[in-house]
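Take a look at this single chain, the form predicted alone, given in structure tokens.
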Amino acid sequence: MQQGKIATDALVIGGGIAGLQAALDLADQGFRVLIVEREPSIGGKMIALSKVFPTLDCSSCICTPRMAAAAHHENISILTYCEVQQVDPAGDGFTARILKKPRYVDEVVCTGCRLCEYACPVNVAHEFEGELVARKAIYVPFSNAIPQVAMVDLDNCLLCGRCEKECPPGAIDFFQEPEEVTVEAGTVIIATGFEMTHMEAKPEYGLGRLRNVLNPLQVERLLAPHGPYGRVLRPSDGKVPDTIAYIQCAGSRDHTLGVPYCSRVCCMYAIKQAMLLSGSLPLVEVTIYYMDIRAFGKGFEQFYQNAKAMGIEFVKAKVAKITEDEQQNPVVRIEVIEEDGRVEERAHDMVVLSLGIVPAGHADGVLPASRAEDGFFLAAEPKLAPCRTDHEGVFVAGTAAGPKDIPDSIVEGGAAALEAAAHLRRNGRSPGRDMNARQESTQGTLAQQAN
């Protein structure tokens, strides 16, 4: 296993919107920043969304410029497809061990032309597209990925050699091995993001078993203009759905799932998707089954009222289970709370489960910061300094600290950068100190890893 060493002012763990904002704010002050992202591209969950609430602005139009700015910033280095193995205090800073997983493609040589992808004979479910369509065994993660570099899914690769023959610069390298990188940093910002609730404990909802029961990220891809089908179709048969239902609190406020808390964004992203579906399919009937609507943010209540005015039906009900009929139409069994607990079954063409937010990231002890009972990183002073952890020099931003929406994640990214910059200055690290030497060292290490 090859080894390398990088010295930097700040280590940002996570390349989602909060991590990107923190990195850019620090880099603009002259500090050297290293972003470490576990996925093959930066951008996090936000880059897969269609639009954001309550403004319905294009998600990519907000996220992509930050991705490009980070990739081209002279003070920012990026390591993708990497796992943080351990972060330990070292003097007035930190030492981190990073495992750089092999792409089996030379990142420096690859031009992102995708000729290798077109030549590959293997089709595999595409994770970025919610497994609604297929990708190749060698592929660029998505159209606006950064870096725009292919990678080989060796578990599904036939080793037929077609990609090697078609690659103009000869970037394919099946002999790549994992590399360990040691990072010395003056401060650490944790922006590890979130995952959607895992629904294995709720088989009665049919997610993963019933083809027309979807999670919200899959619907985001259906709504995206560059999505898997180019328009909204249900997965089982390609039919344009006439009736769509949303099940609220399907992955939150549920002790059986280990998620007793409200995930804050589920009501609003369901309303957003319902409005977008109504715009995309003018004849569609959208029903939202809910226990409570929590529209707490600026403009959220008006957004909710607008949805009702558009004709979206809100039914206060508890959902017991979801089955399907002979045409694979999901059948929802509900207890209607507003009508004295009447139980009935309603069939829909498609059902979307409004899943909650659970912590993503690393096992306990990997990062020098404590977690709360819910698994999110604990802020030492949540009201006065929500980005500070209980370890000096370690800060947290975005959904790594708890469920929140995109504007709050961006604000926290900036706040974490401010805290980190103050910490670096207290420890005598001025912006630009030994910048040229550290830049040459970092670039040399990254070039060595790429070779």
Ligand SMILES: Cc1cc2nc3c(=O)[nH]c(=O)nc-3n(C[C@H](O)[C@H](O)[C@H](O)COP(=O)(O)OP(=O)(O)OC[C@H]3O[C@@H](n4cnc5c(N)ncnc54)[C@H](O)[C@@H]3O)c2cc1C
Contents of the next structure:
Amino acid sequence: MQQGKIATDALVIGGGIAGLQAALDLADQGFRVLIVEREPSIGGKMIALSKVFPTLDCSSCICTPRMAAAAHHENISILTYCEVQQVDPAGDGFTARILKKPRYVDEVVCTGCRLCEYACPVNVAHEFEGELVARKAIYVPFSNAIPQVAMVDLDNCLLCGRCEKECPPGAIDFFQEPEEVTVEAGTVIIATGFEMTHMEAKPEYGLGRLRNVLNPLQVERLLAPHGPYGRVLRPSDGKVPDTIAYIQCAGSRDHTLGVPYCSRVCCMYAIKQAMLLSGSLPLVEVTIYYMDIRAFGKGFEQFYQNAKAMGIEFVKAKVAKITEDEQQNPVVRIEVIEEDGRVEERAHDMVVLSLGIVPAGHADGVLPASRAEDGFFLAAEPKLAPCRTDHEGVFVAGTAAGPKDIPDSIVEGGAAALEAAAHLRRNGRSPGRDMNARQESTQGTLAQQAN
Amino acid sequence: MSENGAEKKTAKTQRTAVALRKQLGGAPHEVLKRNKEQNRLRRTIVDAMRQGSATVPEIAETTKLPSHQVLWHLMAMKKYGEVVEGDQQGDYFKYVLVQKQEKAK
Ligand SMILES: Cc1cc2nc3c(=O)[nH]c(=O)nc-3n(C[C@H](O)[C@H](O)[C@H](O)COP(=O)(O)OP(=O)(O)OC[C@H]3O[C@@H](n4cnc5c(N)ncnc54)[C@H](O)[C@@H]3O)c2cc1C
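Rather than the form predicted alone that you just supplied, could I have the structure of the form predicted in complex with this ligand?
Okay, now the whole complex, with that chain kicking things off.
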């Protein structure tokens, strides 16, 4: 296995919006930062969103510049498609072992032209698009991925070599090996984000079984300009939906799932999507089945009121289960709470489950920081220092610490950067020092990619 | 991993994929099987579309394939420029095959 070594001031684990903000705020002060991202691109969940509540700004229009700023910052290095295997305290800093997985494409040589992708004969469900459309076995992860570099999904590859034949710079190398990188850092920021409640959690709601029951990230993609269908259609047969329903708290505030907490963003993303769907499908009727609407943030209540004024129907109801009729219309069985408590069955063309936010990231013991009872990283002093974990020099930002929206994740990214900078200074590391001399990667990819 | 520029240039003829395939004694059986089945579905859909533009339910009806599979393949073909979206007919859009200008190399 290839070996590499990187010395840096701060190691940021996770390149979502919180990690990017933390990295940029440290780098702007002159500290050297290494972002390690598990996926083939930075950007986290935000880069997959269509528009963002409550302003309805285009998400990729505001996320892409942050990604590019980090990628082009002279003090930031980025390693994508990596597994953080272990982070241990070492002296007054930390040593991390990172496995850089092979893309089978040379990141320095690839120009992202996608000729390989067009040449590839294999179609595979595209994870980034909620599996609603295909990608190829060699592919650039998505249109605004950073880095814009192709990768081979070897598990689905026919090894036919057509991609290699088409690749103008000859970037493809099926013998590429994993690389083990040792990182020495003065501080660590955990920004590993969240996952959605797993779809098996509520089998009675049919996610993964009923074709027209979707998760909300799939709907973000349906609403995105370069989404899987280029417009909103339902997956069972391409019908333009006339009626769409949202089921709130489908995976939050539910002790049976081990998710007793409120996921904080689901009310708002459901309202946002309902408004966007009404905008793109003028005749659609959107119903939101809810327990109660939590519109706690700045501008949120007004956003909710606007949705009601637009004609989005809010029905206070408990949803028992979802079945399907012969036309594959999901049928929602509800108890109408606010009226007489009657039980009704209502058919819709499409149903979206407002899934909750659950912890992501590492197995216990990989990072030198504890998790709280809910599984998110523990803030040792939640009131006075919410970004500090229970290990000195390790900080947490964004949804790795608990459910929150984008502005709060960004604020925490900045706060974690400030705490980390203070920690570095306390340990005698001053910003602006030329760290290049200490960066001794054995291989071209690492050295060149790391800026 | 990355070699120097000159060596890289020759990669075009080296075909590391083919070398790996030889080393492994062929592509995995499962992958080959899946791909064959996909090609069959694709051909059936393309044949059904030769008569002209059609909606997903119409193609599903002609081919006797499940409509979700028809949609998935159509959208993949649309993404890679083999199909375009046509007019709307009721609740459904029609899709049209793109005439190939030249045969694939
Ligand atoms: C459907 C939906 C719609 C939403 N809409 C909005 C909205 O309109 N407005 C709004 O403000 N908020 C919205 N949110 C919330 C928003 O997505 C989050 O607030 C935001 O993405 C959190 O950013 P983050 O960086 O903390 O986490 P993430 O976006 O999850 O990023 C974490 C990153 O860390 C990486 N990572 C994870 N584990 C590892 C590891 N072990 N090693 C290395 N890297 C790792 C991940 O791959 C990822 O890139 C929405 C959420 C959902 C689910």
